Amino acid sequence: MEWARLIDKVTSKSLWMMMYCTGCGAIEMPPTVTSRWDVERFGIMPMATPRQADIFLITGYLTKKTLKRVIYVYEQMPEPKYVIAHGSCPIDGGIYYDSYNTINRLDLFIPVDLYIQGCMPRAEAVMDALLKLREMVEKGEANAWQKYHENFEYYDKNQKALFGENWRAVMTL
């Protein structure tokens, strides 16, 4: 086995996941995380830094100021990292789309391996969609971190086109 392969799986193994949850999109997590699902039992468990973190699950609406942080935290994760678009909202702006305030997609600033639809997706649709992304790393698919690097000037182009030329530089925590 190569040793590309072997550290897919064996990372596929272990996954730290770092939740960002606005809105309605928070109140799906703690039946995934606690007993009645325990997304733990495969492996999967919830991480409070993002430097320590595999996945970065983004539920609810993000408006530009929220956006800004998930470019940060995104960032400052290791690689690989995976992000999960979970709901409507970080997909297509949800029932916020028209809000001049709203971010309606998500995949326009920062990769997105999966996609949860709906409305708020219920727990098992996230359970689902993360033993998808633990398999997708194992078969070595789950790989749109790279195309942060290999198309950055994509990404950063419409960051700069939101927050102006020197949002890094003027942006405060």
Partner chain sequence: MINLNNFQINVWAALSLLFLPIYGTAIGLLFMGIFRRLSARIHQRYGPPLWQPYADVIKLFSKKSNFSHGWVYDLGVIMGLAGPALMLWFIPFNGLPNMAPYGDLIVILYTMVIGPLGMALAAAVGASPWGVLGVARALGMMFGYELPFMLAVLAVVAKAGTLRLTEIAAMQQSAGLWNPSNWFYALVPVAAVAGHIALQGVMGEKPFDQAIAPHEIGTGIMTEFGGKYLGMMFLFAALNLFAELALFSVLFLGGGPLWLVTLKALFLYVIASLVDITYGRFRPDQAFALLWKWPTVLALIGLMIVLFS
The other form holds:
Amino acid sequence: MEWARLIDKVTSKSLWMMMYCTGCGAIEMPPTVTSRWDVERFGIMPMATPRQADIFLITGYLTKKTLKRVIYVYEQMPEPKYVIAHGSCPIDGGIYYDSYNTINRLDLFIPVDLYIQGCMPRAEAVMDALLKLREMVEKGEANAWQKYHENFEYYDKNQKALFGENWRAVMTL
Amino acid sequence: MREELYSYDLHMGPQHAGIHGNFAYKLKVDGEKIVEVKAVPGYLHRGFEKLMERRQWLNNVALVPRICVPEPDVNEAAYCMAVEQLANIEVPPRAVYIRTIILELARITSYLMMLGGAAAATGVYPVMYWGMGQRDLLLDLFEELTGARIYHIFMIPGGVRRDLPQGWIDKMLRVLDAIEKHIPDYYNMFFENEALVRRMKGLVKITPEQAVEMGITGPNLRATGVPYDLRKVDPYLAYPEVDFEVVTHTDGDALARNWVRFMEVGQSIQIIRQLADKLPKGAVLNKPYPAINWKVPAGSVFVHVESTKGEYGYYIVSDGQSIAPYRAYVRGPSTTHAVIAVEKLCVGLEYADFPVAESSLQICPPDLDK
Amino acid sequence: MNDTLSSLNYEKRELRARQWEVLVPAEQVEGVLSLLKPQFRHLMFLTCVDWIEQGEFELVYGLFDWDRGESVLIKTRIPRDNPKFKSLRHIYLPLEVYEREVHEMFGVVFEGNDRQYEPYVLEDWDDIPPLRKDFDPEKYIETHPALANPLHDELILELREGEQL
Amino acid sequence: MINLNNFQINVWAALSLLFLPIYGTAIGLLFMGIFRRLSARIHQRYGPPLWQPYADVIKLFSKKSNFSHGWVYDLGVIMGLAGPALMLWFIPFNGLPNMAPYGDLIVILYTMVIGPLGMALAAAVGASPWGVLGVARALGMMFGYELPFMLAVLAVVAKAGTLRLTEIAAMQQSAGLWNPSNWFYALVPVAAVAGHIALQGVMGEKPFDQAIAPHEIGTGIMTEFGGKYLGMMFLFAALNLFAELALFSVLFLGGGPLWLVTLKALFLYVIASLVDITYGRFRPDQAFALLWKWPTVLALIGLMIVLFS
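For the form predicted in complex with its partner chain instead of the form predicted on its own, what are the coordinates?
Full complex below, order starting with the chain above.
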């Protein structure tokens, strides 16, 4: 038990994130990682491939087409993994609530650890969320990824309702 | 036969460090050479044009900046100008000047980001880090002026929402001085960098005829040597009253495109200084219309402006009876750049050069997907 | 006004400074575009307007003259049921992609453009083309409940119950 | 001739053999921390603390790996780690009993290849095309930098008249540990400069980091690595980094006791990092052309000077 706590503590000091540029929010990511806010001070670093990432940052609205890839990317990430949804759109659709091509709630499809509300959230808000996630990881509270195992039927049902029964088999680029 | 045996598919994007934004290319590669490029757009399709038909004329002002994130103000400007044209609203001269200043500031922020992205594609990260740091100075200015860092929603039909705060102009000029001081650093890191110059020299060379034929606009067009800039050719706002040069380069390759972008930062600073000097006094908003249930007279108009990526335009149709636009079409510059130009010009490149070529064209997928 | 443009015998209207619209019958659009091409070298856009009450689609070709800064919108009407038009991508190269877009968003068939059947921005689309006026996104969301936010409905129900109380 | 009968199992030697790879890895990770800090300062930001790479590695090993690509994938990673460890055993450090007296330069130059080959093996069986492209580039680059590096080493061998690294090190220290007049950097400067340029390729730093170019091929050979595998990759990178720098220090900068070699390696690494941070990445063919042109010609000239003087 003590060992797990120690690992949690170290993990919280080194979180690599994958910024899938799904929407507008991606524009506030560069200031967060570059000179002004420099999130690397806290050991949080952008990574290019899902295999190497701990945090999955969903930066904005999700169209149907993107959501498929997001689910794929999420499933490729090694566990434990944390999802931060950025902006109003993944929470309730935001300004695109009545669009025919964007989804209104992200947590119907994959579990989310933290939401950053706002359109668009400032870089400080992103920093705040990352530090909050760091705290959660340190205390062992960021467990949303376990939900994906426990409630996979629920998520799978929603995914199939949107993309069709055998979407995984037929997906290409 | 050879194709079957030796060629393979590479999927660039949508989650790939070399692709700017949520966009994908399907490459067919034979050894190292690209034999076929297919653009796969649509990851950012929100149905903007449908949404705009469902919002009122003024509500749309809050919607349009979201079409292009790196430089949202061109959307506001073009949309407001189109609506003003339809409703025949006179804009006070002070508002015209303030709009022009905002557009030019946004141009600098966008260029700083683009140069960083182009440099990062070849592994030169300092340009990106410095540029982002400097861009934030400008975003702070925007924040003081409009209350938002990215989506300002400051221009509305008839002018701008409010007057400049006390001392804002001086602060802005100081920020411009600070940026100008760093321009040699960018130059040395970018255009004196042996590896970067060697990669970009001669890459995706476009001739002026090809460029016009393919509908390429903006810095990508000017890099081929033709001085076509909408600010001069089809002037709008306060551009006829300021003095600036249209930056051109004759090479038409990736380096030339980035060079044009880089030199335009300096021109933008000059334009803003002139505007700040000449800034007229008076009202900033002429609002002869109700905030809700406003019916714009019937008609249609196309208004285009010069953005950092190219020609940005709004084609707005009003039927005169409904409280929303009957049809709004957004002409984004990336449609021709990302699909036509890349699919036609990037065949025959090495796949290693593809991200560099793509970043030199500066594609912004949201304005293509809409 | 440009000489070639003023020589055209169609209905013309000035939309704003240096911009005109020209209403051209559908079968003569090809000739007009080829005539204007040498001067209006830049095709700004092609789009479509759904005039549902008249039962017509209006195709709008935006052309621009780089040297004079003049623009002209060539407008033509085609019937709304079974909309067909000739692909003009041999005149302006960018039409290849614009026709693709109009085909997907309005269902106009451009004969001669083989690329229009490739999916453009939509994926697995299962309804009428979305930019037509009779397409209702709210109804679409209702029939695809995974797109909607289930909390919205619950909240609205709660509010209504609260009102009754 | 090496007489294996002389090899006595010695507690100290065994301990030092165990100690060297651990030390090399630890120092390599520290170097990575220094690199990240240095690049942050050039980027005008604070950067992570120096111990950041250690936390990264611990975290990576604590991750659950939800994938594997078969036994070649698992074995390749271990083989990769074994390469630089073996190499470090054959590099002489003053007063440290290891296997240096029993091997010569040829052995070391062969062990240099094992590590990258193991990693390439693992990456190649991964399903990602980017990984395979990265492997192709990494092996290609190997051909690029091996030639000038070998030629530079050959110049040293010709000058020293021996293949034994212990003798080469002793020869350089004959004028004193701190006196650089006998270092091969001073004795065969032309070849040494060529070797130094090739070292940039050996370490995979820009402009020769084609194998992991993130903007071109994802992150190349690392695309499919995650969790524990990436942790192994990190350890390999750290150990390999230290081993290569130590080899270069012993060959051209006089060698010495372990701490002195570490300092020299740090000096070399800071120079390499500064180039890496501010320089761009060449295309593979450009990098080839560069490596086979300037450093190779320089090394050949250096070799000629040694042979005909």
